[in-house]
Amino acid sequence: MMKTDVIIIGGGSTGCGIARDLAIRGISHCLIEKGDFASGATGACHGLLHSGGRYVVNDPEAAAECISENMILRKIGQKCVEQTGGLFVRLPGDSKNFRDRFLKSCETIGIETDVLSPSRALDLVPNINPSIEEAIKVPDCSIDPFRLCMLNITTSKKRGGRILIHHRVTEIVKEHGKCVGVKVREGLTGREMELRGRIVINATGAWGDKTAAMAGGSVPMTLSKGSLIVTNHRLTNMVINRLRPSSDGDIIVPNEAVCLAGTTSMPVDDPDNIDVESHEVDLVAAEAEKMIPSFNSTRLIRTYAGVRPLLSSETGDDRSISRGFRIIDHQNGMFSIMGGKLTTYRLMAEKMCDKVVEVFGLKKRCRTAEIPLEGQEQLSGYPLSKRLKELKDIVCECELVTRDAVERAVNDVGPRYIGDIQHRTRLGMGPCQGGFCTYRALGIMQESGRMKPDESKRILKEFLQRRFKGIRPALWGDQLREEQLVESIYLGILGMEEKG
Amino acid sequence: MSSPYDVVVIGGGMSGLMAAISLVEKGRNVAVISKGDPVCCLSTGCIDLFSRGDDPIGGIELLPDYHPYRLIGVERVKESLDIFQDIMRVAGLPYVGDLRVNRKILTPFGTDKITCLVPETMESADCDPDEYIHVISFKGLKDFYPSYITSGHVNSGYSIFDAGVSSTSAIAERFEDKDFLQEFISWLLNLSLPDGKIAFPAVLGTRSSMSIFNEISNRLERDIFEIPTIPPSIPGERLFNRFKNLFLEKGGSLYWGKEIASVEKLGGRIEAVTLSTRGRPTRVQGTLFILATGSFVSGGLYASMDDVRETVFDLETYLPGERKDWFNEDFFIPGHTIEKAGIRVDSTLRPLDSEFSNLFVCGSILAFTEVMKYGCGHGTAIATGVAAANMCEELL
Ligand SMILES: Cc1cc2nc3c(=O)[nH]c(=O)nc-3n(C[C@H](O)[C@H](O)[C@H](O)COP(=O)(O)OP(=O)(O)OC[C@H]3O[C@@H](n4cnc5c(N)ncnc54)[C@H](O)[C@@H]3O)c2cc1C
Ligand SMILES: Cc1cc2nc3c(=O)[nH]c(=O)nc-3n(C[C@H](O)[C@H](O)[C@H](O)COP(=O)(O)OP(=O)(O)OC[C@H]3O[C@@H](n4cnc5c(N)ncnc54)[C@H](O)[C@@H]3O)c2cc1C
């Protein structure tokens, strides 16, 4: 049976951040994630490295955390942060009073601002609505959540951390009322094993209450779904926020070759069962169009949703539901760390690991803010343009992924999870959303003997169904046309339809 | 300015060209205007008539009476497909098949596609799972992986030939070169394959496909067949090119790569359309007009967030419900509700609720065609194309 000091459940930004922090402090650990890295809220988020502007009026404490972490991450994570800058735009009718409070709070907290006239804003972002009243420039950035997780994991692995992806924790083992380990099951084979540890950290986000329940504890929370839509190109090179109290659909973030617009906020019960509805798409698109008028004539290539855990306060008073993070000591060897943001993941990990060293009676201080994320040397720079080098044998035309890159990813993660290969190569993440390159990637894998044809057929079918689910709520215009083409090819030419 | 055409066909797909060819064969003066290549070029080149059952004609008889096949009548459907087969035989690209029996052809994914009429190069493409098939592929061909096929056929194998080029179009063009063909045949003979069929991705030539195919088959002394690939699809292009050339040979006029910029109306009739051409705009005048601009893929229809528009004449379209209901949840069940969208017509193929008395509509732009649901793409295009031509003949 494997033994370690700390067992981390959950491979989102929080779990991966904890793994890195523990690794640097020299504490042995094992991270267990039921899917791939970032398969929860982390991978479904907006990818905004907040300047704090969004929270500055209503939650100055959270805003202060954001700006200080923002400054740290742009230093230590150059290859996963794109320093786009952001604008808060005030549209006709938006409160002037809110704008004044915004500027004042920014000053108090130390978020640098620059008030721009519409014409100066238009110089920066030519697609922006020319009838805005004004725009306030803030240090927002765009961040690649998947890359962030991978880089944190690199350090953990280098220093002996055990990482199990596609392993689900099914049971928490207790002895004399204390958590001493976990039972896990591998996703495809169903193989089970047991791991022992001295502390169990529950970093399972929206699944947090379920995980805590396995150890007899609870993390009172309500779940809120947020939906996002993806455009087929980069409409803006800066983050665009609406200058008003936080509401639906008021952020647009550029990310590699595309833009992400969102979000909504709807109560849900089950984090594993979330669908984007077409009225959410309409709402986000309508709001985005107010800030960038060409938004609605742009092709939308995908929709997706993530779940935020909203932590209930002790009293159960709805108004005090907080988005700040919290560490809960279940008094049985398990800690839950919940809430927060991607932006503050490092700080959350720091506080969690401070607890761990305290329990172990060690004196090891956190150094994650000083050391650059390891493994960045091997990565290309963040913007896509830097990758337009000589490329041979292209498998994915939209994201310029080569046959080589696919083969390398297959060697890294094994061939069974096409999703993992897509995350690592960005295969199929572009405008056609894997319409054809997935078919090719699977063909390559079976040709090289890495996968049996029947398995690759099954994986392709699952992928196409998942892809369709993501596109379905946003099908009109050119994207509808594209989808009819894809359908005709897979069903009409390749004969993949349900027969009978 | 040129004198008016008898018929102006807008849209150069299977449907528009079928109508146009039928009319020029009767000596009419016909123009075809098309924005670009039709979806036929993306297709397998096989004619789906009604693919959701064993007997296509039997299936058509059971369709709802507002389906385009039923509007024009089953007898007319049969006649038009006979005409199609006659045309193709004369054009040197013969099709085989029986309107009462669907057939199976092997796909690059190793599944069977159900269809009705197939080019002769696919006549042997219906394979038993335990029959020996040897698949030949070409080095670097991106969308063709023989192992998808051989995995479903226990007795099978594959070999890969290096043609020096790797796209379907480039390889097909290589086959037009006699020396290349001989080199390829020698290579095949040297493989000394066990008895059984040999399958190729459908890249065996462009213009001379039938003679190339026959030569390979004769030299190998066995059954061979082509497997239609995903686009660019050579059999689809062969079919389209034959159609287009036939129309030109019979004296038709072609305005290719041109879009309609404006429409002139006069007293409930369409007088002329103007094309967006560089320099001076071209005006094309006609007595009768046929609209065959296809469905969403070709741009005959366009879906906005909550509506569907017809893009040339802004005709009334049938809209199947709200956007949230346009698509089913399952990708693999063919036929989403949105497929019902299109132009509603009467049994003479005139649009309902339209101001124009000299306009006919045919092909996949018609409401309720439901190409994927019924597997009836080229079939409806051909049948309604011939029917539209007949309606024009009656009036001219
Ligand atoms: C729509 C949306 C947009 C957002 N946008 C932003 C933004 O722009 N900027 C920002 O800073 N923050 C944003 N956030 C917040 C941010 O995404 C989250 O706060 C952060 O990603 C949480 O990370 P996490 O690791 O705690 O949770 P998660 O990423 O949800 O990770 C939990 C992991 O636990 C795994 N897991 C669950 N149960 C088990 C089990 N039994 N065994 C093993 N593994 C298990 C899950 O698979 C999952 O990967 C957004 C959130 C949402 C929902
Ligand atoms: C990928 C794919 C594979 C298919 N495979 C098969 C198959 O194997 N067998 C089968 O039977 N069916 C198949 N189909 C369906 C079949 O191809 C079509 O249903 C049928 O060919 C439609 O013909 P059409 O003439 O109605 O329209 P289209 O072929 O769509 O032709 C319309 C033409 O009108 C032109 N046009 C559009 N707007 C304008 C304008 N404003 N001005 C001028 N011109 C304009 C377009 O450029 C186009 O050339 C397939 C379809 C697809 C998409």
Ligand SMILES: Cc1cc2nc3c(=O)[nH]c(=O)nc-3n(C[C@H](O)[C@H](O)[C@H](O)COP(=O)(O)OP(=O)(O)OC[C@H]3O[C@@H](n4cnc5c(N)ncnc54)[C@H](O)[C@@H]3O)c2cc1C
Second form
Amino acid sequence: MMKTDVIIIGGGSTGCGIARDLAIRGISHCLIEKGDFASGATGACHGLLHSGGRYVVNDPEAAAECISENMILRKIGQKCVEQTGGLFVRLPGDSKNFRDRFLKSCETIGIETDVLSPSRALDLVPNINPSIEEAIKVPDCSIDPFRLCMLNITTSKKRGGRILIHHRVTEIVKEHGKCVGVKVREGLTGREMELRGRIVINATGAWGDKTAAMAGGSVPMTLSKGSLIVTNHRLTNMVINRLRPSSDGDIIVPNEAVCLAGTTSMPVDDPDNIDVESHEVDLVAAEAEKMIPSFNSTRLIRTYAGVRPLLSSETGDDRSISRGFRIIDHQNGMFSIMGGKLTTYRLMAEKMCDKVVEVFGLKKRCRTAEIPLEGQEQLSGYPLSKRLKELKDIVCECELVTRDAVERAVNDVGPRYIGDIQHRTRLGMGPCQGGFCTYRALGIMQESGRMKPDESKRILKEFLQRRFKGIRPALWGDQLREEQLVESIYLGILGMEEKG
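Given the form predicted together with the ligand, corresponding form predicted alone:
Here you get just the chain by itself.
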């Protein structure tokens, strides 16, 4: 049985941020995640570091938090953040009244804006719809959520934090009505163990109510599914937003070699049972085309969906719910931290850790806004253009991932899951979606000597099934033809077809 001060359940951006903050304050902790880091809403987001513009009219408190954290993350996480800048574009028919409210609210909160004529906007983004009425420039950025989590965890590991990924919490241990620990099961081997701690933090996002219920508590939540689509190349080097009240398909974000467009907002009951529907793909693509007309002829290579863990609302409208966050003290040794956004993860972690030191009677202030994220020097260049100097022994041509980078990731996490290698290197996240590099990476994993051939084949099959789930809603035209080629490689040349 292992003992620590704080047990963190959940390895998304908030959980990883809490682990970093506790490490810097010198508080022992253990983070438990049932999958890999960023396997929930963090890894299924836009990859947008908000300026606050999206919320400035209807949710000014969340907007103020976003612009403050935006500036902090630019400073402490330069290898995660691409300072693209963003445009809010007003199309014919979009309300000028909303535009006026937007500018006034930005001025009040302190979000820097620059009103651009259509010609100036076209100079910045040549692909943008030439019929726009105007555009407003804001300090939006693109951010890599996987790198963000890894770098936060680096600090935790360096300062003695215990990290258990692919471990599922099966029970909250209680004594005399108080949470004193957890029981966990390792995903691959089924091995079980017990951990004891003085405080348990529930940072499980969309699974927050289920986790709280294990300790006899509850969390008022509204779950909202958001679906996004991925293009096979960058259509813009700036974040593009529609200048209107938040709606479906009104954001396009450049991310490394591709663009992400979305999103939808649909209420769901179970975060473990979500799919991207074909009508969502059509809706997002149609709305994105209004901002960038060439979206209509661009190949879509993947779809994915995440579940927003929103604070409960009586309105019935997911988009009207505040993107703020809340800390719930269950009065039994467990705290739940709910709501928020990727952009505000550090602030959420700070407020949660302030509660921890208060409970422990300590006087240790937060310093996460001052100290750069550790481990950035070990990362390859960000964005993609900065990796051009590393064109040597490439495993993934789309994302310029080298063999050395894959080997480092295998040594770090072990040869168990291809997805873990992806998250640490971006292998397979580009236009081919792993079709032409996954088998190479698997060969490197097997060369480590810690993976048997049968296990290697099983892992590859599981990966291909997950990959196809995301690609299937976008299968038409060139994407369908490429997928037929990938199928021939794996089923024909590599003999992955089941014999029956």
